[in-house]
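Given next, in structure tokens, is a single chain: the form predicted alone.
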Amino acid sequence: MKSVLVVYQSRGGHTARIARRIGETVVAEGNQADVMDVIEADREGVDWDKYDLVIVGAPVLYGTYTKHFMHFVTKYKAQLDAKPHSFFNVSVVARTPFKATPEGNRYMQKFLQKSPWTPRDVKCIAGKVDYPNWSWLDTKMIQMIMKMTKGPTDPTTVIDYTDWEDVKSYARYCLTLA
């Protein structure tokens, strides 16, 4: 039995939902999983020796990752590097096949170039358009981006592009890293 830490940063809750599904899949496969937000993990502390594998996830927001997330991977780079690990990002641009690959996802490439932590394994997961639950500014900004990328712009649109079976497959794949 493997012990897995799934640590994530989420803004609107979708990345948290993906992290929980990964944790649920790890447990369904007969292992143990703890799922924690990066702020909780940083403030409460992590017993890194307890884990055989670490899965880290974050959303892409306007082409960037949050300060909390970047602080976490900077502060815990050595602990992450010491364990088998994988990093996943969540973005709506990953709704297209090429941009769902690490090579085709410019936000993953940007992370790999600028982050002090270089994950050995990476995954891009398509996110969710949820205009009704976004602020006015977020809605306008995302609509502008969607117009440029031929995505949905109707302010009543809610589309979950996440392939949930692929998320479960990713969790099972991650178990092979430990």
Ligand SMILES: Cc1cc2nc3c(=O)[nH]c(=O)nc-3n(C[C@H](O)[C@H](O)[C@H](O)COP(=O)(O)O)c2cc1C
Given for the second form:
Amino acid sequence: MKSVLVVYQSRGGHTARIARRIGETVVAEGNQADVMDVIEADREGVDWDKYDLVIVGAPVLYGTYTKHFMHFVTKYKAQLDAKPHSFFNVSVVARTPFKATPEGNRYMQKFLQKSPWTPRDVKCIAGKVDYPNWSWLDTKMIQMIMKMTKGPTDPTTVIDYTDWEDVKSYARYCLTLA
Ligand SMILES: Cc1cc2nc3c(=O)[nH]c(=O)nc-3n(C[C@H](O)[C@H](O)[C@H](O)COP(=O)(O)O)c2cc1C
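Next up, the form predicted together with the named molecule in place of the form predicted alone?
Below is the entire complex, every chain and molecule, led by the chain shown above.
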């Protein structure tokens, strides 16, 4: 039995759902999983010795990652590097097959180039368009991104682009890293 930490940052709750699905899959495969937000993990502390594998996830927000997330991976770089690990990012551009590859996802490339923590294993997951739950400004900004990438711009659109079976496969794959 493996003990797994899934630690994530989420603004709107979608990355949190993905993290929970990963945790549920890990448990369904006969292992133990803790699923924690980066702020909780930082403030409450992580018993790193407990874990055989760490899976880290964050959404892309305006082409980058939040300061809480970057703070977490910077502060705990050594602990993350000491364990088998994987990093997944969540973005709506990953709804197209090429941008769902680490090579084709410029936000993953940016992370690999600029983050103080360079994960050894990475995965790009398509996220959710949720205009009705976004502010007026966020909606306008994301409509612009969508226009450039030929995505939906209708402000009533709610589309979950995540392939949930692939999320489960990813969780099972991660278990092979430990
Ligand atoms: C404020 C904001 C900015 C975003 N910026 C981008 C972006 O630059 N590129 C992209 O592909 N997706 C972008 N997205 C889409 C998110 O990555 C996607 O909605 C994701 O599922 C959000 O996850 P969360 O609910 O865990 O925060 C953005 C979403 C929001 C709300």
